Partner chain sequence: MHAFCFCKFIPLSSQLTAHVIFQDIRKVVQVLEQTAREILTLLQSVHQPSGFKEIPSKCQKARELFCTVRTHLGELKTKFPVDQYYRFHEHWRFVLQRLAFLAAFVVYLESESLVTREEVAQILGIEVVREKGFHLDVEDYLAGVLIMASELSRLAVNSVTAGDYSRPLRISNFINELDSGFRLLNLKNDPLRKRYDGLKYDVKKIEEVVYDLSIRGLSKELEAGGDK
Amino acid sequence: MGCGRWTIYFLTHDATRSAWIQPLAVEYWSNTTNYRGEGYPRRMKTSQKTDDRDTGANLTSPVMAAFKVFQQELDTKHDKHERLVKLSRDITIESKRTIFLLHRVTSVPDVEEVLTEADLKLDGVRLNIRMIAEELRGEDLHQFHRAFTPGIQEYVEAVSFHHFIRHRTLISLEEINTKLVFVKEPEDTPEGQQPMGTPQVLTFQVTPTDYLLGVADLTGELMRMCISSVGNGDMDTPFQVSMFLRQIHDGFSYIGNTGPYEVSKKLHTLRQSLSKVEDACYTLKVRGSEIPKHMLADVFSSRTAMMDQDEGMA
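Let me have that sequence as a structure, single chain, the form predicted on its own.
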């Protein structure tokens, strides 16, 4: 039955007079379940004055007072959550800018200058992480973890990328957490007086899950650096990156399905990055002498695009 209004007539019988009385019309809307009879009174609405009187009476009850406290606690928690989300976005943006800066190492003569500039950007990112540590003082970290985990993962990716370019190794979780210890000096005091209080130490600990997810994202940046370095005539970096990615892949394979769910999801992306780097190394080893160096980057880019299309069709 379609939408619309229908009118149904009911005949009522009077047993005392053995006669049919005037039919009763009832309106029916096919898209709702409401019936309205013309011969029945409508339900009375509660007056606004009654509601106001009841509300005023309930304000004095201990139940209303308790729920007022709950409301304040929830509002405080939601406000803190929104501040953490904003800080996480700022960390993500600055970390991505640091990664884009680090990709210039394949095309500049002075690598150390780029790394020094990246250090300054990472110091700015740590200031935002310090603000997160201040927000989480006295709070359960895991209660607000979902609010700032995207930014922390991006920071781990930027720091690990910076560490690999400088040392050709993977930074450990302990090394990352060592740089996230902050000292808060006591407030300024008038000249000639001793400072009140002692310096406070704020610490922020990156969780193992965030560390693993950040390292998994690092593999994509290493794959891009590998292709860019070949285009600039660097034939050693692809083989170093390939060996490094194999070690990371072996480590993630040991975890398997026993680790967090997000880690197993990124394992597929890690394998794709490793496959592209190995394909680049194969091309350099087998056909490197046949292809001019200035054309190698175009060859790798076209092969990478073909591999992406094949993976999308599979």
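Numbering follows the first chain given and starts at 1. Under this definition, the rigid core comprises the largest set of C-alpha atoms superposing within 1.5 Å between the forms. Nothing here was measured: the structure is a model prediction, and the numbers come from that model. Compared with the form predicted together with the partner chain:
- After superposition on the rigid core, the Cα atom of Y261 is displaced by less than 2 Å between the two forms.
One more: the block was the form predicted on its own; return the form predicted together with the partner chain.
What comes next is one chain alone, with no partners or other molecules.
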């Protein structure tokens, strides 16, 4: 089907009146795709579902005609919201898997291999973010923010974790957003369309709030990384993580309650993570030289078991 807008008329046979009636016309936008890249109508209503309401009512009344328009508007908005929720869920799942993958750097000899594999996974996530950007084209993104914010926060967590492992620094919001600039090459245009002269640019910009929330969640992963690296006899990482975590904590403390409510909520968990990390470093410092490396794992596993019990009660 060619691209653009087509109108399809659904006719149903009304047995009671022995007539063909046209309850509604459906607009079919053939250049839209769902997040899997399949074509589908922007708003397809099957006549079966809405038959009772549509045919029973007097559609020529201005009130009913107005509500028909409202129905279409609301459906369009809800459909878009649902598509974004689905994309967000996929992003969350893939980002979480990336984080699990990245945790292996503490127990595996080739760190670079893990990082490269994680890079590929994150590229996949970015494709989904691109689809979010497509959905949001021409929209007010705050109208749909609630739909995709969980996925984006998880992505920030994954990408900042990756960055820390490689560079031992905190990735900036700007750096994150630079990677979310998508260029539509002329070859990407569908068949039949004239290739555009200039490539189209599509961006998705993470908001400062989502960035902060993602970084707050990152601290939990860093805490786990710190504990597990000690168990593997790594004497440097724990102190590096501790220092880094302290900086992040201080940054959040500075923002305090002036930031969004969700950020303040995370401060509590952040303090707990920092506390565990600082205790681990203390133990390492005081008793590290006394304990043979191969037994360090045992010392910390018992300590973390205690801490996790506390966490369960908190």
